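First comes one chain, alone, set out as structure tokens in the form predicted on its own.
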Amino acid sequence: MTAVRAELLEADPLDAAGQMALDEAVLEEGREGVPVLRFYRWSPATDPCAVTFGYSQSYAGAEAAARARLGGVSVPLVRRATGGGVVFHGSDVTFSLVFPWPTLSDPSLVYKDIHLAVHLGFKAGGVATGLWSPSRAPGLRPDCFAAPEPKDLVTPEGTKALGGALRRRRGRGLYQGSLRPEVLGLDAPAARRAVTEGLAVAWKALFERREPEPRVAARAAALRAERYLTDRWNRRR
């Protein structure tokens, strides 16, 4: 079978702002048909870094959790495009995907096709994992890590491993995905070579490296400033 090409999208490192404005600019101006993966390179690189939350969270509610898990430690909160939880960023690997949507279909099936392929690449490295799927779900948490939700990576013990949230848009669907290596005693490097061998493997995609094109970074730079850096935009709710 021919393989599907595919995108490795590297950029500089981002702030919070920047690395949510990429993200919707190559959901908006990504070659179409194309998968698009990129793993987020985080400035500053300290721990933490930032918080982002879910579009239809409130701003007080993502603070709240912020204080509680942080203390005194400020951060930039940041709302993300998709939807979900609060979610800790810094010692994570944050990453996100573009891919062909075109069929409206349930969310949960979009979650189980990228968290088996996930699972494939961890699988493939000796490390297992499985998609949580309780008897009876919960209901959405502040705290994006404080328990899995249904079609979460968790590790044997049933500890959330990766964990995301997605948007659709014209056929095109993003997916912004955090993983903590660390229970799965695995480093960033190896984690981020797992994620992309499991999809490159399950979806015969063949990863090619690239640098954003000029109109999907200037979109971005626009994005940045006009929406995920204002007060308009993150404090909504």
Second form
Amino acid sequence: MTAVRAELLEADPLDAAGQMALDEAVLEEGREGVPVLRFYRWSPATDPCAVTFGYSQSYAGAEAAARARLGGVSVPLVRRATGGGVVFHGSDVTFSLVFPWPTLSDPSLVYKDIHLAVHLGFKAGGVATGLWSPSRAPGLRPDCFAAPEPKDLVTPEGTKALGGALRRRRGRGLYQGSLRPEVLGLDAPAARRAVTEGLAVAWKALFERREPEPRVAARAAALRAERYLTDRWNRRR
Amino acid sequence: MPQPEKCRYTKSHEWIVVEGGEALVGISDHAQHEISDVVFVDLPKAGRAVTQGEGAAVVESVKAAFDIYAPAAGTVSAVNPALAGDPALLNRDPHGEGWLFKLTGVDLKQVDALMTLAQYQDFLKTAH
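Switching forms now, from the form predicted on its own to the form predicted in complex with its partner chain, please provide the structure.
Up next: the whole complex, starting with the chain shown before.
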């Protein structure tokens, strides 16, 4: 079978608004039919460095969650284009995946597809994970990592290792994932390798390293300034 | 509320029906089924002018947000206030109480060019 051409996008370190903007720019402007995987490099590279929260969540709720977790540490709070809950960034391996999603389908099947690929990547390296499949869904929680949700990647003990959120726009999907390598006994480079290799095998994808094209970078700069840095977007609810 | 057979459909699964100079817009039963349990609906502001195919609303289900497009050009004249408190209306009654927004000044030629229910059902068969 012919390998699917895919891109491993390498961008400069970005703040939270810049990360969100670049993901949305790739969703809008990326090459037709070409999956794009990107591991975030954060600026500043501190832990914590940022908090992101889901498209429909309230700013006040995210702010309260950040205060409870981080105390007096002030980090940017940025609303995502994807759904889901509050995610604390810094020690996590954050990554995004833009992929063809031509036919409207149940998002839980998309999570399963992506997380199964990552599971296979860890399995190849001898790290056991599984997809959380409770007999009864517990209902979504405001904090993404408070407990696993169905189809999240978990350790054999049931600790959440990877959660993600999705956006579907014009036949393409954006997945934004947060992986906790420490719960798998891995460092960040090993976790990134496992994700890449898992997706490469499961999707028969041949990843080529690339930098953002000028039109993508320009769109990302505009989205950062006009959306993700603004109260109009972040405090809209 | 409009019967499915009286509506026109887009390939992105919105429906539209024009009644008395105003068009009602929603998403199809197929779409609500695939999107699954809706937890939030973000509707356009009344008075906003939209072009055909423009992203006009967002529906969020299981940690996933979906763009919803205007089936025809027009001006948003009203949105469904019931969805703010009960977004699952979209799942329970997508062709009735779960309507999304109303448009005035719609381009009727654009509406007429959309799929009938029979054509939409054929489209669903070929798209899956």
